[in-house]
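First comes one chain, alone, set out as structure tokens in the form predicted on its own.
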Amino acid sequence: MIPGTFEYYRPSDLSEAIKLLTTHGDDARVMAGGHSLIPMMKLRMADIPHLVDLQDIDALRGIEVDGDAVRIGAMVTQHELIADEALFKAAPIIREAALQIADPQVRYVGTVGGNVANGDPGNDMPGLMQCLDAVFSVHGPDGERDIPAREFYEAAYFTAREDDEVLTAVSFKPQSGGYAYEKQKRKIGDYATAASAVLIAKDGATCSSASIAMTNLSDTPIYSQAASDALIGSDLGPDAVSAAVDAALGEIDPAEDGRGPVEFKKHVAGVILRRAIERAVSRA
């Protein structure tokens, strides 16, 4: 299918983009890489009379790693995330996750901002950013504000970003300790049946901190504080890992679809999460 008729805009700066969104209100949407929005338009699942392309806004690009802070512009592509060595040293889990998104053709165009901003529960970056305790910067007619990733997602395709705001950057502190991003999918390029991001730090033989998030197992990404708490202070042995898995599974709410029935998804989620924890522990 082809999308309905729409007006196309390609502003050169952020203020111009925000002015277009303010002028056209609910009839306007921004586009980053387009891999989520364009298919919805082609299937007539989204009727967008005014499309605002962010490709020419240089202020939304760039990766900055400065001491205890990492900042990624919203228009940074998945390929750029993979290729940046400073980012890999600061947060290697980013490269591990980005390499599992779709295929190289998609990764050369798909952006981190597009992946996190539209609230698609199948996207990989939202759960990962919750695991990293990232903050999303959004800019609108009233200026800029920061929204924690763990508070950004409200329901499938509904977020804390207002319609006249543009997500400009993602920021977080460099990670330490062990990490893992595990993902099970039906085929290359597919969304996850289940995926999990895990960060673990140790003090001697004891877990000093943990962060666990899951993807495509509810209508929003799931950050599980209960699963993290099950590991903190433990020896990270089999009993602690099982307790963390059980706690996380208690917070997911998968729906039956082409990737399988609910019980299958819960089983896969448990397997993927256990693998992610165990691999993060081995790297800690």
Second form
Amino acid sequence: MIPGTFEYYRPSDLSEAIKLLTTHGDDARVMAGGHSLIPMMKLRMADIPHLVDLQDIDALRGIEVDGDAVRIGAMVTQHELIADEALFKAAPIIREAALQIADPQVRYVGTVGGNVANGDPGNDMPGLMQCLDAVFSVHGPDGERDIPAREFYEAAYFTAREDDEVLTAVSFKPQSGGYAYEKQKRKIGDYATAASAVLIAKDGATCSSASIAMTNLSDTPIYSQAASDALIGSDLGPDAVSAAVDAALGEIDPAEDGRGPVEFKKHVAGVILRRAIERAVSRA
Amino acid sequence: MSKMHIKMTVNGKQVETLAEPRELLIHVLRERLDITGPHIGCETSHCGACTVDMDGKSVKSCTVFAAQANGADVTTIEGLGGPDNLHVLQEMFKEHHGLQCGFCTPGMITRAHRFLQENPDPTEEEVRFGMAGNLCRCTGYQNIVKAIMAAASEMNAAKEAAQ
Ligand SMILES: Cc1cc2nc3c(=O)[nH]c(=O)nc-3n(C[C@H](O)[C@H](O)[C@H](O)COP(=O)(O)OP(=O)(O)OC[C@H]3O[C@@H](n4cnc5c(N)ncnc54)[C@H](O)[C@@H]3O)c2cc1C
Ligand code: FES
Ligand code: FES
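Mind giving me the form predicted together with its partner chain, seeing as the form predicted on its own was just shown?
Up next: the whole complex, starting with the chain shown before.
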């Protein structure tokens, strides 16, 4: 389980990292916590002649919560996400989701930037960020641009980020109302058989806004506008919830793997979606 | 590929060794520094037998490159206690039969040590969740949890006595 050889770099600022990516093109890749990348390198499924470790770039750290904006630096770890009280107040769904990722050791080093940039459909943060309607900031040789999470994922391991761009932060508005991140997994440390992130706000007894996204039920995360629309304006009663679940299930395309055949995954997806919606409603 | 100088603090001592950047921290510890407490169980980031403390975090040293660990402060089971001065956790694992073959034990105790720093007075459920990155094929976990709960009580009593 030894990866191929590589040249190792640990730049202390972002422009130096981008320069390395520009110079070495396809042969270079950044590393954050390394807990998706190193396993791939050990299996020799990734061969990276020039490895750029981001750990010394302070500009990629820190969680900022101010009034109507939350900004999380790409190198913030899952452990830090869970521990941050201001972030918990602004978006409690993040802690709920992060606690269901991997195990304690992995959460100490796995970063939010690595989790969303990776492009693995099994990662939990992409669906979560689509639910929050987050924006990813990426920096390349030509400067910075923002990409909505809902437009970031193209196919498994293919994203809108260019090879010479570094993802620097994720930003979103604080959430209001009820929330839930529900995940079915075989054991702690496993990726989702199915998972769903749900946000629901009410105006009196009527649903005023809803956002529903899913993890590991297609080759990208899925944000379901149709499922969200099925709830908005409704009384959030059993019929509305069933309509939303059906709409969401209409958008998934799970693949058979060790977690089960397609039929089973669709069944689990239905159960998880219903639980997530009902729990979000109960907290709204 | 050229080797690089890796400087770390391991169990309070400055160490320096030559290693290829791609070498895993567990291999550097075991093969270059002769620190064989942390074990290699799965080598695929799942079992936690290789857990060490790095800059105040429990990490699986089979999933850290030597180059990443350059400059780090690392503690292994050897740094917690030895045969002549057992750490409370080691004492309690012995007392409560928290081990059978002992293969997972260095990782278990190193992880439990960090866990109790962060949560000195845990519930049993919190212990189980906090130890979820460490697998044991022998004990069925019951006695591991007991040992950690007992160690927490001992450590808290000692803290109170010192005040
Ligand atoms: C045992 C185990 C269980 C796990 N279970 C789960 C789980 O249940 N749910 C889950 O979501 N994840 C899980 N993971 C993955 C874990 O959360 C990873 O840490 C995470 O996916 C990647 O974060 P990282 O910081 O380790 O990124 P890395 O592994 O360093 O990088 C991953 C990829 O993203 C790229 N990248 C990283 N940072 C940036 C950046 N700033 N800009 C551009 N590209 C970047 C890298 O080049 C690489 O291609 C698990 C991992 C392990 C080992
Ligand atoms: S040997 Fe590192 S996690 Fe199993
Ligand atoms: S005591 Fe044998 S693996 Fe835990």
